[in-house]
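The chain below stands alone, shown as structure tokens; this is the form predicted alone.
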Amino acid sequence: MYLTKEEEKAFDGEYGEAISLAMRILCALGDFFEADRLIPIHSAHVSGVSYKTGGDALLTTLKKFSYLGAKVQSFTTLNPGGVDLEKWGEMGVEKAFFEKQREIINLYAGMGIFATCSCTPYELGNLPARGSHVAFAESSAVAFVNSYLGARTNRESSLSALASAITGKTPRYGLHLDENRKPTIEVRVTAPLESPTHYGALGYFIGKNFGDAIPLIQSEHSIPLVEAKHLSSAAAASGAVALYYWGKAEGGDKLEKVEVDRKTLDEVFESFGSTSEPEVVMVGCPHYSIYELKKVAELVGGRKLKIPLWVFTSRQVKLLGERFGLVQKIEQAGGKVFCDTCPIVAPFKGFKCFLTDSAKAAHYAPSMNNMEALLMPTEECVKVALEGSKWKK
């Protein structure tokens, strides 16, 4: 991979050992994927935050970068960690875990990274423009910014995204190139898309059946932001979809066509099953926006919950929700609004089964938390939490 004179100096350590280490990581990555050169990035989003998934190896890596004086050169945000940094005790998490988690986040913050601890950085100011190059390492955010925003990023690892943040650059290959962004399959949707969860079910079907394809999705429905979040996260979780098109795209002629009808989506919902009753309702994967927080507060409607309702969002959205009394309405009903973490990367204990409106959360529940999951739209989730009635699929 070609390096400019300045990049060669960075590689050789003239600008410090941290930048040199980051450059070596990016060069190894670029050589592997046959990138021709490095390109500047608009921003980065770093994953690899939860102590549950990263453990002491993550801490050791971050301490090394910190010891070498690493500082990010691009605007960079951070993925969720394993606990709510203020209400960790209410999650049943041990103090030793919390302290390790706090140390990880402090190390990232010490490098100049905005510790947003959210998987929806585009709702928190990290909003790349159409056509701009970024280095994002959260699969749901990758699919969202490539598809909905029209920015360009590969599915970065936590380490490569951090290296890009430190250098301000990324190798030019993959989805940064026009020739790799053409649709590869056409998906005609005849099923009614009645809720954001239905868009998630659609994404789940596409990812599970077509892996890393680039689908051109044809539907009579539009795709607002919340629906795009659910579609992106589910397609990236069940497969490796990093880019899709909604409605039109160059190179969309003569593609293999697949139809998704109501029966197809019904089968996705039915694929998540359990012999147990849901013991808790968890929503907010990806993190809830203020719009979604408002919707849940209205659905609760001043009544008392009979089954715990846990809502996950970013701290910034929670603050806004508190400003308008939305968080208070949920908590007065007996629910909890958690920040900094999510149903996937938190070390939950004591639950066998949960109900969610997120296909992504339902997908990862068995492997990440040894929990069974049931999938329903938000309205049904809140209804079950309020009525506490026997679960009926």
The other form holds:
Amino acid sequence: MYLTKEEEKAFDGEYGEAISLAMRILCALGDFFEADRLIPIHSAHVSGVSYKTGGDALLTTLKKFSYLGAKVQSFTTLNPGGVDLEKWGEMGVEKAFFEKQREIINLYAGMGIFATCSCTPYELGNLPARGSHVAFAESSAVAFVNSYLGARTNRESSLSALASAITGKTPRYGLHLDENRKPTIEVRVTAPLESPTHYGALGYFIGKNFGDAIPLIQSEHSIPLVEAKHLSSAAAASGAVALYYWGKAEGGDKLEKVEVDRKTLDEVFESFGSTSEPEVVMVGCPHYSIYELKKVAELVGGRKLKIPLWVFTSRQVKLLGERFGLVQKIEQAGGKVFCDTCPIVAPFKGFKCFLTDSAKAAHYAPSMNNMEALLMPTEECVKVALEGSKWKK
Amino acid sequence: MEKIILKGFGLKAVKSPVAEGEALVSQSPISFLGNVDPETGIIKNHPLEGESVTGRVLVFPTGVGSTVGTYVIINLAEKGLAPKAIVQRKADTVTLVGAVVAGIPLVHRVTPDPIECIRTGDWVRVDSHKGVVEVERRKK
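Taking the form predicted alone as the starting point, write out the structure of the form predicted in complex with its partner chain.
And the full complex, kicking off with our chain again.
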């Protein structure tokens, strides 16, 4: 990979050891994937925040970067950590975990990263424009910004995204190049997409069966923002889908075609648990937007919950929700609205089975939290929480 | 003994580029976060459930799922539980950066297809600088 004189100096440590270390990571990556050079990025989004998922390796790496004087050179946002930084006690999380978690977030913040602690940075001001080059980790956000916003990012590792934030650059290969952004498979959707969760189920099917393909998805339905979030997050969790097209794309002729009908989506819903009763309902994966928070508050409609309802969102959306009285409505019913964390990366204890409207959360539940997950649209989730009714598939 | 040689692209940014061990071959992609226990190196929620990646040459199509998988690989390496080497049909950034930091030899895009021609239990020698994988069939 070609380096400019300035970049060579950065590599050799003239601008500090932190930049040098970050450059070495990016050059190893760029050389391996045959990038021709580095390109400047407009922004970055870093994953690897929860102490639960990153462990001591994460803490050690951040301490090293911090000790070497790392500061980010681009606008950079941060993924969710393992606890709500204010209401961690209510989550049943141990103090020792909270303290490690706070240390990790403080280390990131010390580098100049906005500690947004959310997987939907595009709802919090990190909204890359069409055609702009960025370095995003958080697989759901990668798929979202490539597909929905038309910005360009590879599916960065948590650490390569941090290296890009520190250097302000990313190797030019993969999805930064036109030739690698062509669709590779056509997915004809004849199934009715009745809720955002159905879009999630569709994404789950595509990721599971076609891995890192670039699907061109044909459907009579449109794809609003919330639906795109669910599709992106599920396809990136069950597979490694980093880019999809909805409806139209160049080079979309003569692709292998697969059909997704009602039966296919029903099977996705049924592939998750069905034997247990949910002990808690968790929604907000990816983090709920203000629209979704409003919807849940309305669905609760002043009644009392019989099963705990936990809603996950960003601090910013929660503050807005408080201003509009939405958070209060959920809390008065007995629900909780948590920030800074999510159903996947928090170290929950004491639940065996949960109900969610997120195919991504349902996918990770058994391996990450040793919990069975049940998948249903938001309306059904809230209904079960309100009625505490016997679970029926 | 039957010997097969696969050639492709290797990671050059590792200090000790050559490693060998018994192959563990996965037909399905792996999400290091979720599929590999960072405390034990044991695979879970995956067709290879119960197998250990520790000390083996891990052969799999590509990495999927969470981008935090990198830290799972680094955690494994710090505990001495990492694979000796990695062979992928197509490398992904998450696995690659983990290999770079942990110093694990990694090759990808080798021909013939590693998933087709390497079997679990074969003895595999990986040269990350040359991008070469040598496979010795296990005795039947």
